[in-house]
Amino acid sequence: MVTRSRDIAVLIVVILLIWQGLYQFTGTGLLTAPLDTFARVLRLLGTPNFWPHLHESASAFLRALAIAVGAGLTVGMALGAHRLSGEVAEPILVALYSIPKVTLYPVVLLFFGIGMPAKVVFGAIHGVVPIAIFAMNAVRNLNPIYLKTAQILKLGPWATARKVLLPATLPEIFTGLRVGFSLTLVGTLLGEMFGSQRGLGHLLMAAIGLYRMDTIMAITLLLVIFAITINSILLVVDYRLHRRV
């Protein structure tokens, strides 16, 4: 634990030094200095008008993540349980995963308009497919002995899912959830950038339009800190789940 903490501290120092070096090389036209960026973050957090935008982004992201997780797990486990359906659906899901989601945004705006629903749907679209693919493969690759044991014990469908399927497939499913988390966050922010009047994505686009580099760097830093923190926690849990298998 001490060694890992020291490695993380060294990594942070190296990143800050590289950041400062790039700032010295490029000047204020492309970057802001690390200390100036952190100071701008504190000023933003101390501005009352900033918090409604933060709340809007958090609310949209959590709703999108809930939809992506619920729909992804339902579709993925259903397809994984029926092998023929899974074999037919897998190339379709992979093709959908490879499509640039920005091309679907006009359709999302057409059906949901500008506002919270469009952001939520666009974020969920990004996350649902990888979650479904990981869940499907987790069920398909399940050791048949587990299901035979459940049949011997005369477990019902719900008991089998709760006591056999979920524990056995959880490590692989959790990996899909970790990937889905990151993509849902990206999708939600993109939705705010191109079709919203509130949220961090909207603030980021407004700062780009006004060429407010300090605000751009501050919002980006906030998003990076949030994404790295949550992903680090999820990665630790993911590692422990796979180690237990």
Contents of the next structure:
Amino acid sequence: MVTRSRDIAVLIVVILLIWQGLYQFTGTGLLTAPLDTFARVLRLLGTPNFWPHLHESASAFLRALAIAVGAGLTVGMALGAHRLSGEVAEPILVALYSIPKVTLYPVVLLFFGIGMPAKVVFGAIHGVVPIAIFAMNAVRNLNPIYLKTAQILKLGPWATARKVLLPATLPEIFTGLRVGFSLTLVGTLLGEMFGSQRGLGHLLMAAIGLYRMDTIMAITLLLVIFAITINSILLVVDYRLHRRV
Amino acid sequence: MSRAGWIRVSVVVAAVAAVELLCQGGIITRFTMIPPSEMVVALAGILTSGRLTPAIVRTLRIVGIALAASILVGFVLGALLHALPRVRRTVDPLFATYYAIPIYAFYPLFIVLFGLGDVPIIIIGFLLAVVAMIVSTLNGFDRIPRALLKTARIYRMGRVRTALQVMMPCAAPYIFTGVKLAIAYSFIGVIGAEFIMSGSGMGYEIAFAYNNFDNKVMYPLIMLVLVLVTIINMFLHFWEMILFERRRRG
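Right, and the form predicted in complex with its partner chain of this protein, after the form predicted alone?
Following is the full complex, with the preceding chain placed first.
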């Protein structure tokens, strides 16, 4: 654990040094230096105009995540429990997973109109497929002996779900949730960058028009820090869950 | 074809037919979506007229450049990192969180740095694809059985021959998985970037048609992208199965 923390510290320092080096190399005006960018992030967080955008992005993301998790788990578990349905659906899910979903954004806009619903749907589209795929595999690969034992011990359906199914499938399902989390974030931001009047994605695009490099870098940094922090926490939980089994 | 295969085809056909009926029946209006049958006809018209051929060629060219660069750089970096375990351990956390970073958020930065041309789009495609390639290369080299490397040493094979005749064939299926992922990611990166902001290419044409409510161009183009990528993926998936089967037997 100590060497791991040291590795991460070394990595962060190296990235900051490369960033500083690029800043020196390209000359002032193009990039902003790491320290200045952090200062700019703090200043952005202090501006009252910034908070409605952050709030808009956060609420779009959370709604999208709720839909992706709910729909993904329901569909995935159902497909995992019924073998033939799973066999039919798996290649379709994998194909859906690897198509460039960006191209579908205009379709989403036409169906839902510009605004919150389109962003939420687009974010959810990105996240739902991996969550469903992982949940399906988790349920499908469940050791049948567990269920037979539950039967012999005469556990009711509720007790079986809570004491047997959940602990046995949780590690795999959690990995799906971790991947789904990242993709939902990407999807929501993409939606905001293309067709939206509010949110962090919109701020990024507006900053290009104004040629505000400091704003672009500050928002990018903020998003990256957010994504990496949450993902690192999820990775640690993921690792613990997998080791426990 | 298996029973599941037949059911799968019928499910897809039924879904398309349902959309066709909803469009024809006017439940989905023409402003929202045109019927799939019209999409096919319009796509054939677009492809034969050649009006959008430059955009299609440009996108495929950019995907090709981003893909070639990411496969080459990804393989070399993967092989280097495999040889340097200390460095590998240090950059490992980066790989673990890499795909959580919204790479598109960097696109505005690249546009300001490199201008609104091919370069920022190529970089986005490259950045999305390269890490999948690095990770797969590392994975492939990790899975070479020790016994095979020892056998190579017993036969006094040189480093180059060991690499070419033992390591590469063994790692090939895993590296191929990396190539497959790199193809999907470079398409996603390039079309997404074109879509957000650019002056030409398929992503741009889709966005342009959307802004002009030109569903007769937009839907066929979306269909072209999705069908193209799906066909490539299915072909690669099939080939991958053959490679893994060969490795299992060999």
